[in-house]
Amino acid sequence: MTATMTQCLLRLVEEDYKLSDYQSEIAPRWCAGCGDIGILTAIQRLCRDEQIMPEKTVFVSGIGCSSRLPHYMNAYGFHGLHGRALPVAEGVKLRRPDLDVFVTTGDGDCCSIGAAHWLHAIRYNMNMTVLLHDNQVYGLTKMQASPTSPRDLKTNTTPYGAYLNPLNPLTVTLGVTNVSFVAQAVDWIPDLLYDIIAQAHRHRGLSFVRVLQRCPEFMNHRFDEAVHDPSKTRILTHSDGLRLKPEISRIYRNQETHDPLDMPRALAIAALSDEIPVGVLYRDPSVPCYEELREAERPNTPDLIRTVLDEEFDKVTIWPQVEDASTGVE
């Protein structure tokens, strides 16, 4: 897209902008050693990294504890209804395909309530960043069984113990038409969590990741198996994926070299159950973007916008009675 004229004088005297730029005055209310925390600092480091413009950027969210993660970036922000991120984003972004769109989202806000939204978001595939926080549990509400629980797991809704085997959104989203990036992320390594989002963010298309995070308050022993043990995290590399720094790759020996355009292969990894996969399990970069075919044929000036708004008013305006003069007639 060639930049407007406005854009680039705005280039030439830009700040650089430091991580501060992007943290608003708001704290974070989340508990201590809660997974959003680590995802936050991600995103943060992500728009410095990349140079992004706060104006230029919008955060949209639903409900629970992840979706207060646009009152804490100091950009614009959209905080909706249950289960309702994805179609106000894919809204946005229609409108103004040049903003940078994030959507934050939690298990139960995306795979529960929000599944529609969430199957019609991927066949869309529009050019958004989409990151699932999976606590596997509804933390906000204190603590009822989401679609991602373990079986067995004892809660408010489920006390003796959840029924069904959990929903692996990895494996829903593959299976959708039109799917372009799925990758999976945990909390407990920053430095895969900060590439895998930069990978989805530089993605053409919609990108879906999911984030493995801990809940200290309802969950707090969930992972602790994978974190004690590296051997059960299984780290997907690529040349045009994941590079592991030399310390991440001492510690998490457990690698598979993994082409992520090979779509039988991603849905068998994203299926393992005795191992958490991380990485990139596929991209595909040539699936169309809904807002490209959707471009409109004339641009969207002010005077275009001024045209469409009066036509629209003057549908349902009630115009004052005026007297002709000639013949005294109202």
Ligand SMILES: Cc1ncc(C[n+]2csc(CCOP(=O)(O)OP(=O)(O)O)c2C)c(N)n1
Given for the second form:
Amino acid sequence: MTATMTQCLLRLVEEDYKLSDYQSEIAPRWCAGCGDIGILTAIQRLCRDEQIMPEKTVFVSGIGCSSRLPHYMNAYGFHGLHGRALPVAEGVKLRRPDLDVFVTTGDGDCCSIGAAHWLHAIRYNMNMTVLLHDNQVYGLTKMQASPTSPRDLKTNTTPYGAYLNPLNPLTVTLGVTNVSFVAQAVDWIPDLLYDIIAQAHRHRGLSFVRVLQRCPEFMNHRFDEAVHDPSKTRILTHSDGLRLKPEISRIYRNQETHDPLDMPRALAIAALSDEIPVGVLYRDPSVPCYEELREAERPNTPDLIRTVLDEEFDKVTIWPQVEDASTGVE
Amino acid sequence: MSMSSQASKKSKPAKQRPGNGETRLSEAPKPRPALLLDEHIVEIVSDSGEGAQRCGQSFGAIAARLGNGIWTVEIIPAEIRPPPRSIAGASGNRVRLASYRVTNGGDEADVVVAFNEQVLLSRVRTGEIKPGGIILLENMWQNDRDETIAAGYMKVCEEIRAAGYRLYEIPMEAECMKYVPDPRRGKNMFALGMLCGIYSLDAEIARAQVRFVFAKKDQKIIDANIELLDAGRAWALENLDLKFAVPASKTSEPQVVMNGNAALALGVVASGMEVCAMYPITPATSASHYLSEIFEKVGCVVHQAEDEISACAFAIGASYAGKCAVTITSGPGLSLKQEAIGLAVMGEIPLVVVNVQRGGPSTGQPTKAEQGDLLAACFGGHGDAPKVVLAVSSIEDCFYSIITARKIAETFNMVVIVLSDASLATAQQPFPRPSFNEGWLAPPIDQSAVPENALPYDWDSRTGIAPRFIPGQPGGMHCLTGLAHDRLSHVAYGPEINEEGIRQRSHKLATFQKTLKTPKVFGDKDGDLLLVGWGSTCGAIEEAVETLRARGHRVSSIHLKFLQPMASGIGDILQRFDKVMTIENNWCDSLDEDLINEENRRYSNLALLLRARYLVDVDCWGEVRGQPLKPGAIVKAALPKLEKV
Ligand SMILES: Cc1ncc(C[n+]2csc(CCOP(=O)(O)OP(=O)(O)O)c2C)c(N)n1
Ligand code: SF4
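I would like to compare: after the form predicted alone, may I see the structure of the form predicted together with this ligand?
The complete assembly is shown below, putting the previous chain first.
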């Protein structure tokens, strides 16, 4: 509620939104050390750097710790139902291509209860930026197994260890028809997190970013190895992908030049089990967007509605008979 | 704004109908003058794929074009491709044609055309044919090479004759063979010709209808069908001693003929809504089929989502972004949408949900009529989720109700559920051609800046209505949430604010209720028995009331368009009658059964609502036979209540 009319005018003069213009008056309620905080910061930085208009931006989420994110943004937000962020976002975007749509979803939200929507959202390929905050556990409901939980993880619903191998959101997404952008980031490398979200945002189509997110409350130390040993992280670089700053390059030496149009390699990278790939795995800007395929040829003006209704009525109208031929008794 | 008046332009039957509807003029043979009738009910049934539905629809359309009142009811097999010559496979149409406007499919059929004896049996055994009724049966089966078929045919013919029906065995296929090599295609046009001959329907108008039906086909096919049509007429005139005429009344205004689902689809267009998100489900799908055909022409979108949950969430997203949306479904789909409907209630997002009801529970009877979802519509979701529930009662009402629903949804930022059902979905009836009015549309969405300090949930203390900020509006940024929230849309679990939100959402319904008009009583304002109905049963109930009143009974009826909230004044009406009984296409336990008493009796949906609200001892009667209610059945149900007075 901060951007009032007068402030807007002022901004026109200053031509500048500040970081604080994207922060809502509500302080984030995530646990200390929660990876969601870093993701929020990256998004707010991106909004400032891109000078995104808060009133033209909608953050849609489902339910979960991560899905609280829209409350912390000064923009339009839609904090809806567990699992249903994507269809809501699609509905928003369909007739409002002028709106910049972001989706925040958790691993339970996206890969379990919302799994059907996830696949179809990839196929629709609507122009939006989707961030999967993957902490590999259910946070909000206090530590149950999620589809991405590692095998043998002890949780409240799997006290003897998780029974199944985790679902891999990257290979699944890459396998869906019409996939146009898949990336992975980690919350503990803020620079790359920012770059990847920026690339995702720039992509025309549905950009799917899985962010490995630390949950110190329920998954403490889960990513410690990767956090402390940079060789466990494989950075994907490309002239058309990430370009690393020297200071990052110096720390993360495990790098691979990967062409984001190379799907077989993208799938192989996505399936890596001993390293965490970070970067853009796949990008194909040529995939059509559903909202463009469904774009109206004409706006629905009252005149057009009248014309089409009349055309349809004409097909089924009985006009009053001039002469009474009704009973035709022969 | 008057919400209730839009669609209630209901014309009364032109005159009282005599008991059996026939007036015999003369019995002389050729040239046979036509027997003048007030009305007749004609059925045509075949295996599915043999074209009886098209024949029946065309017959109804021709009669309508000539100015007859008509009501057509589809006879639908339960499966897509049932085995041929099976009782379960009967597919076709019932056409009630009359000298006056008809509002329902009527009671038993006077005339049945059947392409084989098995599909005929399906109608005979379910009591759909009048005692002594006329049956025109394809006779090719008597010589079938398969002896069991031939024997079966003969047996059924005997059974039919013994039961007192007037059976005409007709060489339809043999006759068609004279004109076309494959009589299985086109036999329906021969049958249509016979019916046009029997009912003295104008030959040229009939030809015009056939041309219209086959408009997309090439000329050869059109010509062949017209030849068969004419042949059928000639054959009937020469060989049958049946000649009727149902005089048409002159109409002074143009009428349109369509079924309920087509009217719903046109209503969506006329309402100015831009998005329909749906998932296919019988019997709602045909509305979306038709809408898919025409919606793009007005620059709008039918989105087939991956499931009903998604369809509803998608519609909510579109509405939230300022493009009021509709989602069309049937019972099982409504169940799936309930959580999302609750979100729209909580977030105060306008949304129109159309539920074309079918038989339930579970997958139930997908193609059959039932009104079992009223309580699910009112109370189906979890928590206290006030929303508007209205029901359509005629084909015309299907059209106007969608416009009304959108208006309510956007004026009150509420969910409006529109209930139709399988009997209206496929029934056809003429109604005055609507003429488009710009007032039906909503004004373009507001993208101007929100006033300083305005709050997204600034509930008006008198009405409960809050403004609505649409993305794109500078200064309106807030995070809509399905969690309990305060006026800023901030998550708030405090006892006061939670109660406040619930109060305001409830009060919107009360505010809306004040705009409703008391429903009109059909019949006298007081009496011995009041029948109360809702939805598709209106025509049948009012016809039953007429019949009972003609016999001297003090019976009236009211029909509720708004089920939630209910208009003022209904309680007063109920009080003026000794007995009140709801009539529903719905289950209720009967006190006639040994097991059932006042303690364990389950009431039908509307009866439960009325009893709860008005503290009146409302009785109920209903059927769940998967068919539209018949006026005769309602008369039968009402009589015992009257005798005991
Ligand atoms: C229909 C429904 N089922 C269950 C829940 C309870 N629920 C809320 S969030 C959640 C899981 C959250 O996990 P995730 O999506 O991984 O998000 P996180 O909290 O870890 O960020 C569950 C099961 C709900 N709100 N709605
Ligand atoms: S429980 Fe985990 S995911 Fe949720 S806020 Fe705390 S740290 Fe973050």
